[in-house]
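Given as structure tokens, the chain that follows is alone and in the form predicted on its own.
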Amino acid sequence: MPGTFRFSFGPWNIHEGADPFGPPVRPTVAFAEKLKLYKKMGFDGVQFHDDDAVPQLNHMSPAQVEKAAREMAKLLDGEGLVAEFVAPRLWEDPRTIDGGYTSNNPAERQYAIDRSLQTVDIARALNCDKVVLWLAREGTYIREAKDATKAVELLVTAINKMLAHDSAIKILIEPKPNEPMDLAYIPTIGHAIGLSYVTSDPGRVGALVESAHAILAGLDPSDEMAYALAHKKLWSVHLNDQNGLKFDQDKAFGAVDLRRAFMQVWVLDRNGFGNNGEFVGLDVKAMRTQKAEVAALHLSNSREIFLSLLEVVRGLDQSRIDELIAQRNYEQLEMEIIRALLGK
């Protein structure tokens, strides 16, 4: 069955254009501004953090973060809009420093837990049942600083809190090499699905595969997709490119490799993604260079590619492709494929 495709995005992919090397070149977009720009590009759900929903979460009481939700719930009601999943951003606060899950002091991996927690509560007000976790500190610099299986542990430890807090949540496991952490504990799909089953309930475990992140592993993308789907675990993906294995890009999808592109778009649609409510996710960063009025392309351009190889996908000749693949003729095979973006 083919799949069924509702495309979602960040607000963190509309920014000023900062980077570790220079400073903003674009003026702030309000949030607010942000979500009415979803409908007009063609999208139709939102990926969060948990400060992006709730912002200075840190310095509010339950009470206060639950009903800044629930009007954030309101905000996107009003504009046909719906939450897809949201995500405790454990990166930047100083008692993450060290990692979250992972880290070696006590207090901080409580904290990690507690904000963890808070982010399910956020989820449900929001009318979400997906959190993902991007392990983004979760690793070490020095391989002797830290215990590699105790790691595990904890991070299982802190899933299982995750789980039972909220009966109806899902965990979904975003998993990256390295960068910020030089060694990550979960750096491909294998290791995030490896880490679901030994959780508490591994049917509420999964997995998101961004593009870039399997690249980033010398993996290839659609490849990693295919595992996730075969365990019935592929619950999101954050579509983009990447040019080589160097820091993560998050270039519009399809913009570096469209062959690439070609067979992410094939592995989702020929295994029916989006059929049980799965989103199409991007995270794609505008160029430094572009200006204010034209900073959106990266995201209507990502899905126009997107789209427009859902049409090349679906008008191959399969009988032409059994054909082949039963003669074992995999030469041409290819060059079938390759006719076809090239739209001969």
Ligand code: XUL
Second form
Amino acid sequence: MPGTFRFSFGPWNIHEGADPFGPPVRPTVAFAEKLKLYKKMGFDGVQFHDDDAVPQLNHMSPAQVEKAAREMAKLLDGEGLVAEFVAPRLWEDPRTIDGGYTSNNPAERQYAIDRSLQTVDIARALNCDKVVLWLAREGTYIREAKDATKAVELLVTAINKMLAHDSAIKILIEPKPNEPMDLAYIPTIGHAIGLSYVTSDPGRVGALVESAHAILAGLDPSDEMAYALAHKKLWSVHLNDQNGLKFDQDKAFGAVDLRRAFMQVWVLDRNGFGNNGEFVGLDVKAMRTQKAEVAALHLSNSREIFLSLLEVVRGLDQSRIDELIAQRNYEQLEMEIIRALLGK
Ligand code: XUL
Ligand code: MN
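For comparison with the form predicted on its own, kindly provide the form predicted in complex with ligand XUL.
Expanding to the full complex; the earlier chain stays at the top.
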């Protein structure tokens, strides 16, 4: 069955352009203004960090957090949007300098778990059943600093607490091999899926594959997606692009390597991605050079590139592909794929 594609992004994907070497270059766009852009650009889902949904949540009582999340749910409803997932932002607090779930300090680990349970509550209030864990600081700068075996046990403990806290919640692990850490503990989708099977409810632990993160691990994003699909655990994606092994660039989808993007669309469509309500998330960043009035183009362009590649995928003659595979004539198959990409 072919896929069904609805698109999502997070409020952080429209940003002021600050980078580690320079200040913001564009004015802040208020959250309510960002929300108005979603439908206009063809997007139906909003991805949240916990504090995107409830700013200042560390300074609020559980009742206040719940109230603020319910107000956000109403705001989304008013725009005809849904919350796709909520992710605990565990990488900014002073208590997570050495990681959250895998910190060597038990009090800091407890903070990370408590904050994650709050994230689960926020998701529930937003009528959303997915929590994404990007394990930003769960890793090391030097290997001697932590016990890598114990880290797995600590990650499982934290995930089990979230699963026990809400019987409907699903956890999606978003692997990334490095940045901000030198070495992250769950660097690839294979690690994420392996981890899911040792939790208390593997059926509720899956994955989100981000193209750029797979590339940073030296892997092909479409194969990473296919691996998760084979386990029925690909519950979201963060499509984008990446120009080689450097910092996480979050470039527009397909902007660096169109063929690599094409293969991701091929794998998603041929495996019926989206038929259970999964979204195509676009975790892309505008270039710093972009002026304010055109600083959301990277999102609409990425969506357009996806849909154009979908047309190419669906326009291919499968019997011709089968014939060339049977002949083992991969040179010709490659040429015909390239021709299709060139619109010839
Ligand atoms: C980090 C990253 C995050 C997550 C959400 O590289 O991709 O934006 O997607 O926390
Ligand atoms: Mn991401």
